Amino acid sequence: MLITKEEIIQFIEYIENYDTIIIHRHVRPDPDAVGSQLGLKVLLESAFPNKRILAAGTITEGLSWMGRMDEVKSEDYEEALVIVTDTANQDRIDGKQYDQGQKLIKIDHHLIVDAYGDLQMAYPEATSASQLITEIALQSEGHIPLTVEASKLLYAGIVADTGRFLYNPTPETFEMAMHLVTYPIDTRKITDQFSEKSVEEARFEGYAYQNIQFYDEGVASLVITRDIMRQYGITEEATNIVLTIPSNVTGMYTWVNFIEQEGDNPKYRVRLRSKGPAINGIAEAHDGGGHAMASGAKADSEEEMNEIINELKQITQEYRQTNK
């Protein structure tokens, strides 16, 4: 276990002194920052049915199958306790009267680049916010039992964040996997909603593979612009089903897709991922960050973007050099 006995018997206490909680996490949400937001949702409802519990931010439609926002009003945060799941700083938090609560906690499983909140759950060893809510659960002596609902959603959680279990799992992920699954879940409609996809992201999947650069030093990189996305009917966050692809390359060691942006600020998203060095500090050095292996930037131009390339493939051959 990661979480110590002292946070989590303080965090059971700030639970039993609001009546209004109110859980928020980053905008443009993942199936982790939803299952950790709504199991903890579910787990507290169940825990305290006397309660008001509300899930504050916006939600895509590919994520709808997870569960739906409340709404929240600004009176909703007068005499409430804030609690943040899976956003390392605040300025990703979706929703901004997040400080207007009376206390505020952070459960999060991100690098520590902005120590916020009255409680801090900060544990970047732990593979999503969600293996983090199922560690709470287990911690709190009967406090904050887990139910089939929330098992469903945090198990969603800890599958997506691992990429199904391929992605750096630790003990401690197999660990909470376990104990999700000792309820009746259904594990493998949980993995489809993954792995399926529409006629749309099928045929720009093609897209993907014939327009991949490969670069002999182990990086691959793939351009997304507006019009590629308007020309195959997918949204951006349709784009992520071709994040992966590199990983199954022999010779690929770090990959980066650029999506281009409504606007012009920035005018590229950029999504970093590694099997083997680290990609964080790159993705910092370019007004991002994230984990060692699973990182987000921004690029403002072309120049910026080949500057990025570059940075991999630096990295990359350091690191092939190191472990021949």
Contents of the next structure:
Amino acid sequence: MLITKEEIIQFIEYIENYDTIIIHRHVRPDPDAVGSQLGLKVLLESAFPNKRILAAGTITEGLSWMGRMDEVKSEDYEEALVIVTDTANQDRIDGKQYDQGQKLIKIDHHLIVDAYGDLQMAYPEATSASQLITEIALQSEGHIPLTVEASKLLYAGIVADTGRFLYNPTPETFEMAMHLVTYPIDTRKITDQFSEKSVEEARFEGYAYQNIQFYDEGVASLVITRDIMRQYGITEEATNIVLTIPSNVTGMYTWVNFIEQEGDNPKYRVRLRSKGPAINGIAEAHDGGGHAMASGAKADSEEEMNEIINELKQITQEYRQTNK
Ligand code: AMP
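Same protein, different condition: the form predicted alone was shown, now please give the form predicted in complex with adenosine monophosphate.
Then the entire complex follows, led off by the chain already shown.
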């Protein structure tokens, strides 16, 4: 277990003291953001049926199978406890009124770049925020027991953020998953939600395989323009399916997707991934951040995209030299 006993006790005390609890997570939610947010919501609803537990933010079409967000009004914050899951920095919180509550709790597994909140349970060694929510339930000594509904959401979050247990799962990752699968949840169905794709998405995947640039330095890159998304009939969210392609190509260590945005601010969303050198430094230098092996940033021009590719080439070459 990663979270300290003192933090769990303090967390339960905060929960017991508030009748309204509003849970936020980051913008552009992924299954771990929603899994940790809604997983915690259903856990608290079941343990404290008299409290109002609200989930704030906007959910995307692709994640609507996980549940729905609540309509949260300004006045709801007046007497509320606010919890933010899976969000390293405050400017990435979905829902700008998150700081209008009485107290603020952060539960996160990213590198600590912005220490916000009256209580912070921030453990970069956790592979997902859903793993931490599972821990809270297990360590709560019966105050917040796991439920079937929560187990589905939390398992989805863990599976998604570890790429189905591929990306550096730890003993704690498996331990939490083990507890969740003791509940009658359809793990196959949950995993299928991530792997199934539409015909349009399958065709787009073909496009990506043909157009990814593979560089000798061990770097791969793909530019996805709005025109291409229109041509293949896919959403920006669906471009997710091609992000991990280079991870299985021999000799590739780092890779990047540049996704053209509507409007010019920024022009491109930058999604960086690695299975070798830490790439979060490059993300931070381009108005972003994230984890050592998965980060996001912004690029305003082709020139900046080339800079990012060159920076990746440099750290990848260095990495390969020291890890021959
Ligand atoms: P993504 O490529 O959007 O899946 O993001 C990968 C990781 O980087 C996630 O953990 C995000 O929280 C983080 N991240 C993405 N974009 C940004 C950004 N602009 N600033 C800080 N962190 C980011």
